[in-house]
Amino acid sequence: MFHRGARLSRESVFRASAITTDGLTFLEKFDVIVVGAGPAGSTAAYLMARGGLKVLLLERGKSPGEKNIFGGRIYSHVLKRIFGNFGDEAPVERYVVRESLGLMTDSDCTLLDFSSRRRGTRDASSFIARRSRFDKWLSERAEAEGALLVTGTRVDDLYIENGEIRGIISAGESIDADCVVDAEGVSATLARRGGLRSDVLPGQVKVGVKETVKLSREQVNDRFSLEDDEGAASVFIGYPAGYLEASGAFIYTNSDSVSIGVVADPVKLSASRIEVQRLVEDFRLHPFMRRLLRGGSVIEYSAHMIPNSVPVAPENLVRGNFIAAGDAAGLFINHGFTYRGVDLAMASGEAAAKAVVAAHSSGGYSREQLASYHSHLAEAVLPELERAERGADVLHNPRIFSDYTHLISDFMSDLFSIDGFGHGSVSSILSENMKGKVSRIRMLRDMLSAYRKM
């Protein structure tokens, strides 16, 4: 049997026979192996262990979250559903109470800013976190329920016997399990090996580059008009991402630092001969940003791939004894005004756990017995993905990211400029700025399309 919260070495896991250490008996055969101790994997492991299953949670990094990178924002609805008052324990940096949408040119920034204190700070719908801390906390919850976490272990392949998945292979050794949950991330190596995914093409991912700039808590509060554990989240299009469509930038406030970054289409980057490292540097040095980051120092730089528009039907995320979840399942949303991945990963981990526990109760893990994963995803994830897919055409309209960004910047500049010789009407100022940029008919069509699809 397993001892709750116990941790064994990688070597112990791969021994062929059962071992006994300090009264702990370790059996080689597991009900479930979860690959990847990120949000999807640890959520699945937590709920399956709580459901009474023998769960092995494998993580490639030396500790959960060590190699995981993201912008920093997490929507909290799944955590609230699973853990209740998670803020009492989870390593939250700040709760988001201020939202901003920015259109930026090389010299200007037009900002739509929303700040709300209508609810208590901890009731905010999202918060800022650091993956190294958050993932570790989440994996510890899984361990506390009895899941066995083994770090520093790379999974090389699925263990397949007579066409059926029987576990995983690492460093030439196999570990048996009745079911495998693939939560390894965007590379989806196992999902491809198991026939759930095709090769990931450049157009199906985005590249994200992030810098963390050190500031004092007082500086963050002052420059972003925040107090205590309040946080701000801002998204920008236009200049920071080279005016490329379906690309943008972000700012998230940590407790004593600020995370800034750029998310861009690698195909568009390559065609434009733009280096993504240069984009994030130019964003940091923009006049609007210099005031916010003045006196700060870059203490962290990271880059990673993000799933985007991966054509995966939910019914194809399962086969006998195998489920794909999180980034491995291509679950990510870019609405243009927000980026979402972690909450979808946890929701898919929750759905996978429900399906596996039910299949275990029914006595097997066939594709049919795991098929409830589809219905659980349909409740928690698919409506959001479908809405994002409907709006994909809007995000790939180059006029929104270039022409309209310049148009609005010029319009706002003229609107607030007074030369003492009479100020034209708002409509006349807009008409003047539209000349040579976009026609009225074209603008109305774009506005109607955005309204219908988003």
The other form holds:
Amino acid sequence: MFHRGARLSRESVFRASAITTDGLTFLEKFDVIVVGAGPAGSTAAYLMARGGLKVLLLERGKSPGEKNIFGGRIYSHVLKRIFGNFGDEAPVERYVVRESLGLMTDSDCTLLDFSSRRRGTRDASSFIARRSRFDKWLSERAEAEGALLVTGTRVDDLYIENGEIRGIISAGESIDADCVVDAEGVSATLARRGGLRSDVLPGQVKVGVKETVKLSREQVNDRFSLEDDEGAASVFIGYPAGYLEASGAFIYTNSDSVSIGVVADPVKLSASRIEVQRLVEDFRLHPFMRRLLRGGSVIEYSAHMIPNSVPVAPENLVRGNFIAAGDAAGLFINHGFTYRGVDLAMASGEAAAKAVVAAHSSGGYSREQLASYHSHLAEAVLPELERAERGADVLHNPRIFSDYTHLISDFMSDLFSIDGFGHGSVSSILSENMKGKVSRIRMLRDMLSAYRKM
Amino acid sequence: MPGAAEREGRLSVEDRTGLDSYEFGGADFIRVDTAVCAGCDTRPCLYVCPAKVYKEDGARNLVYNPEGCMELGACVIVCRHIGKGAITWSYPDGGKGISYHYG
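Switching forms now, from the form predicted alone to the form predicted together with the partner chain, please provide the structure.
Every chain and every other molecule in the complex is listed next, the one we just looked at coming first.
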């Protein structure tokens, strides 16, 4: 069907024929088109190609991953299940052995810091990666299974005929397929067009802005107490995100650089008239951060939207022969202390692949046949998302991000300051700091509520 | 308030976007009906765009420059629901726009 695909350059087609065992395969209709070679799309493409389907994987970047940015961490359970010992071949920057949670005011930082050498580094539950490398690697796994990857191709629309989704449209040319897996990412243009989602609302996304700061490998190791391929992940609330609720900041250690950034709520940013670009700079210039990053220089400035909630009833993530996965389906977990997107994307790509392969072998792609996507998601991904959604209103409690952050900071400052005799007891220091600022009853209620929901 | 030493190391948005790899393929992927912006008090685009594609000139007119767009798409969402719906936005053509190395 490439005869009409003018936008698919000759070079692409040439490359396609070079990597396809049967040079003519691509002239036939594809069983499935996957939109987007990110973690969801490439996982789906890999598994569907392995299941014997003719898969076309389309990516708007010149190379998979170049348009994608995230904080920095991937929880590896899905990757392990699909690829086994991925660490031998996947582009891992560092394995996370050290985790910290920080409360920041403009001058102070209170850290809860946990490092563990209980398991071998490579058995850590998460690792830090660069998407330009990781996504590319994953797309190459899909290609190796026979999926046809075409990059530099923006999908503009679904190809719909008589109300049926027949494929996609790119630069005015249509490409046919029996089934379309939408892994286009957070903007979810096709998902909306295909009726899987309604309009994306400002409250359903967050804005993530990141700076990559160059340090040497030794500097990263020394400043974060790491060695070899050990890595550190930190999440902060309070000052770095302008004390805005449901917002935070992060640090992830790459091999020889550090990712720092801020995740903020666009509704709060707009209402408070705070520029998100300023927040990430405030964070970088915070006294705590300046000392961690001394001598380093910013080498890249990047940003992305993050989905914030599942926008529809999950059973509506399939319609006829059209399935949404990953960020396009709104699959993301933000606990305030963890951000998870890639493992959910891969798990949903896997679920989509299972449903499509089963439908293919039963000879059709009706809604009923693809409905198993929902049951695959319901096995693992959805219960976790629902738990996170229940905890979400804790993240919208402004007292946590401002009042309690200041309270704990002041309490710590007094607790550790000895300026002579007459240092009070712990409880007297606490009640002194709470006086007139925080209601005990309300704080107790907030703590209980956070404990129950999270 | 941070002291003078702590203010050092400030980078403008242009300093930062200047670090990125970018292949500009034309400006028409963002279009703004700035006449509509004249009646917009909230102007959420000014706060959510990390590249400062959207700015106000000396007379508080909204001006925009798609060069440097980091391709979030947050502007169009906040404009539609918090602002006045003046922004039309799509990703740049395939293979064009920003390329991140450390994403």
